[in-house]
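Have a look below at one chain only, the form predicted on its own, in structure tokens format.
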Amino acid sequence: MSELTEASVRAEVRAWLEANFDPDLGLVEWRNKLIDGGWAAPTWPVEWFGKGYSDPLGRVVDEEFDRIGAVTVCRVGIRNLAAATLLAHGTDLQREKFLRRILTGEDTWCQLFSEPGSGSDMAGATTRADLKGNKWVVNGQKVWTTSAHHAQYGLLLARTDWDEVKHKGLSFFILDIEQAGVDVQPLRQMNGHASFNQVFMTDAEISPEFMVGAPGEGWKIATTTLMHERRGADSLRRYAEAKERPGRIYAEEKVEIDHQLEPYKWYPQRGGRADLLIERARETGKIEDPAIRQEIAKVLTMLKTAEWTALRARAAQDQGRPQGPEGSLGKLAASNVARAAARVHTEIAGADAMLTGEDGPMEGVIAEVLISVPAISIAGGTDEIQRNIIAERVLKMPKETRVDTDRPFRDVPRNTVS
């Protein structure tokens, strides 16, 4: 076998694509096309569609794709932490049953980690699911879970011993969503989107082969689906644009696009727009003022930082490395740029920064902004948590004095019911 190198690689991309590529065709037999052909995602393994190339090597076949405005297989949602997640702890029957749809983007997921009572300390689970007969039975609530309102599966984190330690009585799990047993109701947040929910699961039940991993394995694979979101987390995040080109392959996946972006489409904003800040300076006039300019190179520089800290993850990827802390360093880096560049907004807008709608700045994107950048500080893990990682993991400093940790999960004290 020839070695692989780039150009041998972005040769044999290209002339597939010139051979195979039709925009008549539908999106979901074009993207059942790219999967036999092993090119929807090629650092996948060889036996579950992919070719097992490097991250670089992956980099050029999406190069190749942008270069003739290919479509590509669907990467919006959750389903992408599914995928990774199966395909670092699931089984064959799991990985064949869901992984192909996952790709087509037949199927759409969420993640049920959070509970009312257990956010940041997702260890702390009390979502319980009960082994009766030949059926995982589960009983409990979920929160702050997008897509829930259209997903198919939920990724659940859920207690299977009460009398194990805390991370030791959890196990993972894939939720029938559409069953009757699970109640999705949709959250109205303050700045007027409705992208998460709570989900209510009473007596739900799950079929022992759809437990990921094995009993009490909860924490450590909810810790790599984690891992690959925090990651995602970071400044050089691509969100899905439609291409707009004719074509029914097109016009198809628009309306996926669309669909399946209504619940982040304020994403944007909670990352508080640094790339608006020299726009908006010069349209009002505060570009002149020296102590503006001096507060939005500082924000730049956050940013560029940022961007840094993303490409030593990629790095880190590329040679193999697993998933880890890099992950916690870039959210808390885009936490942190977001803040300042929501105060930067207030400053070059004053009091007009709280007007929405068609009176605000930027028809009221600048108050978007200032309303939605708390929600990064929060999502995938709070700065709080982010902090305990890298002060551990990357500071190797002592652990904080825990009482929760050494004893059975019914014996700690909490503030739900069990």
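Positions refer to the first chain, counted from 1. Given the structure is predicted, the values throughout are model-derived calculations rather than measurements. Think of the rigid core as the biggest set of C-alphas that the two forms share within 1.5 Å after superposition. What changes on going to the form predicted in complex with the partner chain:
- Core-superposed comparison between the two forms: the Cα of residue 202 travels less than 2 Å.
- Core-superposed comparison between the two forms: the Cα of residue 331 travels less than 2 Å.
- The Cα shift for residue 45 between the two forms, taken after rigid core superposition, is smaller than 2 angstroms.
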Second form
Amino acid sequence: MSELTEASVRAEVRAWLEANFDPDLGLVEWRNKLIDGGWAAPTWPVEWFGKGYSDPLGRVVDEEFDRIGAVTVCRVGIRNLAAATLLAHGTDLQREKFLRRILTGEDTWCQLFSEPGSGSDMAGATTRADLKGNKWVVNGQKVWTTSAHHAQYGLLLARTDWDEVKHKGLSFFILDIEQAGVDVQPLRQMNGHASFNQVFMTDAEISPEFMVGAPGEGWKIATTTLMHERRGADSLRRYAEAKERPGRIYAEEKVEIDHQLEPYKWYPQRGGRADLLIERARETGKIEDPAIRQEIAKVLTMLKTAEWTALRARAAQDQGRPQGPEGSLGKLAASNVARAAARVHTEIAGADAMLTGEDGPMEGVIAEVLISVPAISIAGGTDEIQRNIIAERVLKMPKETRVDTDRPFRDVPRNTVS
Amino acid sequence: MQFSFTEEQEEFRGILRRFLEDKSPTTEVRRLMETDEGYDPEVWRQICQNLGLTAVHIPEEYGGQGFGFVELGIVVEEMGRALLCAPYFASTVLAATAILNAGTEEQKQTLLPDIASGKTIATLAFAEDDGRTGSDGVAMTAAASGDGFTLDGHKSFVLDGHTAGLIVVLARTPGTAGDEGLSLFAVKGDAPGLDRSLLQTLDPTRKQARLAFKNVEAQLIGDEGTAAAPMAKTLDQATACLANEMVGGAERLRESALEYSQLRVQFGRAIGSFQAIKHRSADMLLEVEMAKSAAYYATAAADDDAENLIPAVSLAKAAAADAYTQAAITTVQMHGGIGFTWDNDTHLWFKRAKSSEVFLGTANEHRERLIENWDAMERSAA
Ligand SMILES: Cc1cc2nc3c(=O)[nH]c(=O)nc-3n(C[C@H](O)[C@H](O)[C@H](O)COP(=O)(O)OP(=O)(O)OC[C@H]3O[C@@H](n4cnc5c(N)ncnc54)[C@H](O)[C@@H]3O)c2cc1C
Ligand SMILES: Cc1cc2nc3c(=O)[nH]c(=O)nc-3n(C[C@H](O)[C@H](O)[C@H](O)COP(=O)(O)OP(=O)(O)OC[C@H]3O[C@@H](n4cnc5c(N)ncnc54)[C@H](O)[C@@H]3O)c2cc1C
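The form predicted in complex with the partner chain is what I need now, so please give it after the form predicted on its own.
Time for the whole complex; same chain goes first.
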């Protein structure tokens, strides 16, 4: 393996794709072929469908797929976080059962962390799991669960010990969403979409082999999941784009994107669409306006510096150096970019910013930007929580005095409203 | 310049607030925003007949109450706070003001009493498809025919233009440009040749329409070709009112965020006990209060017909735009996930804030105008 180079990997994947890619294959059939060839997730370990490649070599593989427009595995959504969590903390039985179908896109996953009473304070979860006979029995409610209405499985954080302090009484489970004890109800967002849900669990059951880690390790494992989520929130994240090309596989991929990946239709908009600013300014003639030019330049500066900071973090990681502060800044930077871009889009649109749908600029895309950006500074940890993390963990500033970690969880003050 | 409200004005505000809390709870706002008409005829009747709000700034000789823009500002501030769905801004603030500024004595006698009593809902159609508010944006033509005129062209962003019974339209004599040749006309809502379509608006609580005119009969308001000045004044006065409406909405958001922060517990304590949240609330208070001062100054300047009306109005509109939008962003943020839902009321004001940010000119445009007219500000005391 030591003679692996960018060139050798490129040549190998190119040859393999030439021999194997066929747009008339079914989506799942093709992805299974990819998995068997080790090309579905080449950065995963060899024992688990991968080739153990470094991240940079993984990107070489991506480039070759892009070059010929070959369909790859479904990389969007919580399924990635589930895979990362299982690779890090799962049992072989769990990896065997779930990883392949995550890669083929046959299973959709969701993240059952937030509750009506605990969002930022994720460790305050009150959904309970009790071992009764040979099953864990789950009761409680989760909320803001993206994609739960399409999901087969959920990553569940639940309390298994109420006498422990809050972070130590939690356990991590894989919940079968399609069972009778789980009721999923979509919630409408302020932008009109309904990509997140309320999930009610009433005596839902989980076999003991689907606990991830040991009882009481829930917080530690959830942190792994969140770390991957926040990293994914930076500007390097790629969203699925349906390819309008002939071949059964493209048609099936389009269905996947339109249906299962519905939330991701507006996700680019919540990022503020700084990429459209120049185009919009040209379209409207505002490109001649010096004030607008300045504002666009400011947003593009924020965008580029965020992008390069993320690349700097990635380069350090590729070289095996410890993560510097640049790795923690991406999510906060993305919020700033989104808000600033939305503001400039408003100025550029002028009166048209009052219009939506087909009457609005870019067939409603701009309106969707304006009413979607508030999500980015909340989802996956709010800006305030990000700042606390940066201050306390990166800058090592003194921690806030805590009133909720020094006593059994059952004695901690909780919400009167939610 | 007046820097405080009189006791009577405060009492008036109190009555209004109670009325609007009763008649325009968010359940009603949500019901009405889904309708095409966008208002409740019975509540409108009470606004006109019981409270006489449609008559506030119309002089007594035309069936009004004879108050000024300060009182009108109080009304719209309270309506902005309650997010009242009604054609008030269109009819009273825009159309009545335009007629007052541009009409002949006889036209005011004929047109204003019905607007004052609420019998007629009027609106003002000035912007066209490019949304500009200045004279250069006016392409619609008015050709003399018989003893009247016929209008051709289109208007857009017309508040309540799809339901108004009387439309005051800005058009120009063919072959003219800029401020030259502009006139105002009265057109009946059901005039033949007038095609009205409801626009899809980001803020569903304020209805807007696009109007297409083909050979539509119209009556001249004032003298032909002289509408530029009264129209500009109308927009300044209306913009002063809009700034008041906006600060009303901003204050309501600020209060709801504060209230939520005292109830919501995370990490074993109210989120309002975190300094990050306290500072956000303090900043919001600062911005909203500053914007209120500017809005009040602008309506007072409108009443005095002050020399610095233009810069005062533009300053107020730009400040209100920043404060309202920021209050909306902050209020969603302070609510967390629930703030991003449809069921939470925050987005209703968020959308009004976004839409008001550009209505009657964007913040950048008003800041530009403020600088252009700064001399007038310097020349007036306080
Ligand atoms: C579009 C979207 C998708 C989502 N998808 C998922 C999902 O799939 N699965 C899932 O589990 N969750 C999901 N979430 C939930 C998200 O993680 C939470 O909304 C978020 O963590 C905030 O929690 P909360 O809503 O309870 O707000 P709260 O925690 O109640 O926060 C309210 C306000 O208080 C502030 N605050 C809280 N604590 C502190 C503190 N210590 N210091 C300073 N300020 C503080 C917050 O910053 C915020 O401004 C999603 C949310 C959104 C908007
Ligand atoms: C030009 C000048 C003139 C002055 N004149 C007078 C005078 O005439 N009489 C007089 O008595 N004093 C005077 N002062 C002193 C002034 O009041 C103090 O400097 C000020 O109150 C800050 O106190 P400190 O210097 O001890 O800084 P600290 O209180 O130590 O503050 C240091 C930093 O910590 C921040 N900080 C402190 N506490 C908190 C908190 N709870 N939350 C968040 N941040 C916090 C501060 O904002 C600041 O950024 C003057 C100061 C200046 C600069």
